[in-house]
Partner chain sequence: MKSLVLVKYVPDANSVFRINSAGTWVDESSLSFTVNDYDRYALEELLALKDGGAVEEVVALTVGPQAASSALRTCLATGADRAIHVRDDALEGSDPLTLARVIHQAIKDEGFSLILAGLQADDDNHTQLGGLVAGLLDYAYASAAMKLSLSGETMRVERELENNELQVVDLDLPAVVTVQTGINSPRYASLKGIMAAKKKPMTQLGLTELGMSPDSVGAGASKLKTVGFESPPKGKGAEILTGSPDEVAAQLIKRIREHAGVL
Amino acid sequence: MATKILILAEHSSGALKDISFELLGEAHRASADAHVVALLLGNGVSELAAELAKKGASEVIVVESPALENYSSDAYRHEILAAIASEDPDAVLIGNTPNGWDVAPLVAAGLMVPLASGCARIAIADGSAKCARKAFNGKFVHHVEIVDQRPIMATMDKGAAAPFDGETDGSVRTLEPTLDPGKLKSRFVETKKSESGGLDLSQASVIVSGGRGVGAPEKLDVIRELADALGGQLGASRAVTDAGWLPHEHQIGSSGVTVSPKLYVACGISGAIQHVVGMKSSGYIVAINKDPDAPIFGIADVGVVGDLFEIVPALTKQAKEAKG
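Just the structure of this chain, alone, in the form predicted together with the partner chain, please.
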């Protein structure tokens, strides 16, 4: 019998999100005999269902209700549990995205099954699964196994899996919603932009960023001086902006700004995935870190293993001389 894998499609503003296609791709790779079912929750989403049926889903299950127009944890939990009850999949894959990490544990608790979260890869066979997930914010790969559970549940990191690259001729089916809109414990209100100051790093051509390794707010001057010498802007990891050493608008990454300067210099930044997604398309990446195993060296073009307080001032001095 085929291995039935249910994936949760995500969409916003009338378009499917990339994670949906990545989950379809990973579901096909996860098992040699995968039968991939996409679950689509929304309101007026028939075009999206047709797209999923072409781009990797063998079957698409659509649940439509005005209460599903926007994401809410309670409505999604309710309909995902209902779909799992009626479809009885071997495995359920959800994105490790803001909505995915919100709803996945509620579903896991509802089913009393374990959840492997933040996975880059998953292999499913005979009711068991092997997953490679990140720990210590990407400094390590944590291999976990789920043995003999139904369904297997995992969340997949965004950008980790290649999208399905083929064409399918899937079928589309509708399931009646079972939720009672009057009884939802969580309700969507609105989506809005967070406030930010005037700085816009997205257009900068040179960025020098500091991370937790800088150690203290006053020591950021070392980074600022290199930025000035290179004619660039000052960026930061979340560790720096959360600590209040710099305003939020300097934060680069998934929950900050995405940048692609000609030159990006990362100082005392480990290279967590949430930081890397915001700067990996930079033209040339320099990393300075005292830990030779820091993940930032995996994506940098050139690196120096050492104390930033020795390397950065030397670089600043020579950059000034080079400019004349």
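Positions refer to the first chain, counted from 1. Remember, it's a predicted structure, so these values are computed and weren't measured experimentally. Basically, rigid core = biggest C-alpha set you can superpose within 1.5 Å across the two forms. What changes on going to the form predicted on its own:
- The Cα shift for residue 280 between the two forms, taken after rigid core superposition, is 2 angstroms or larger.
- Once the rigid core is used as the reference frame, the Cα position of residue 25 differs between the two forms by less than 2 Å.
- With the core held fixed between the two forms, residue 9 has its Cα displaced by under 2 Å.
Give me the form predicted on its own now, not the form predicted together with the partner chain.
Left out here are the partners and the other molecules; the chain alone remains.
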């Protein structure tokens, strides 16, 4: 019998968020016989269901109501619990996002089941789950096993899993909402966005990062130029952000952001575990360091031993020429 895994799709401003496709990808990797059901809550979101059905969902369940037009923990908790009762899944995966932090514990409490939070990987077999998550500031990987619980519940770190990369021919169906808007104890008021904008490295497909080996804040321009030439974003190790060379939002690692871009270029980064846990799931890793014994070479697909101030400008030049 197939393992039924329910994922909560997230969306904003009429578009699905990347975490939705990451959850679809992780659900398929979690079990060899996964039957993945995507739950889509909102109002006027039925057009998004077709996209989920093509990108990983075996089935898409759409629940629409004016009370679901904007996220609220009360309304989402109610409809997620109703969908779980209707579908009886073996496992439920929710993004470790602001919405997920809010609603996942409420759902788990309503079901009286444990919740494995902030997972990077999950494997489901024979009714049990093994989850991997960071511990002790990323110095260790914490393995959590959930047994004799149904459904298994976990939240998955944003950017930790690669999105589903195939095509599916999933079905779409609609469930009537079960909530009574008049009985909700909370309501949506407004969303406020930072005036300065924000950098979301977890969604970047190419990241070029600089570490302590860059030497000085003004020398980061060399790294930034390569990132621009590759159409990517500028990342950094903790040493760089602690020194004030870049804002914290650029930091990758256990105390920063976890990323899994298609290409990750590490320049002057030694490869401390604190940094590695945040980028080791990248699709292709290139490391540039003058120390041949730098730990970063242990996880790199390509390692270049040499002066980054000679190598990086040459790469930038080649990238620009390749683009014509």
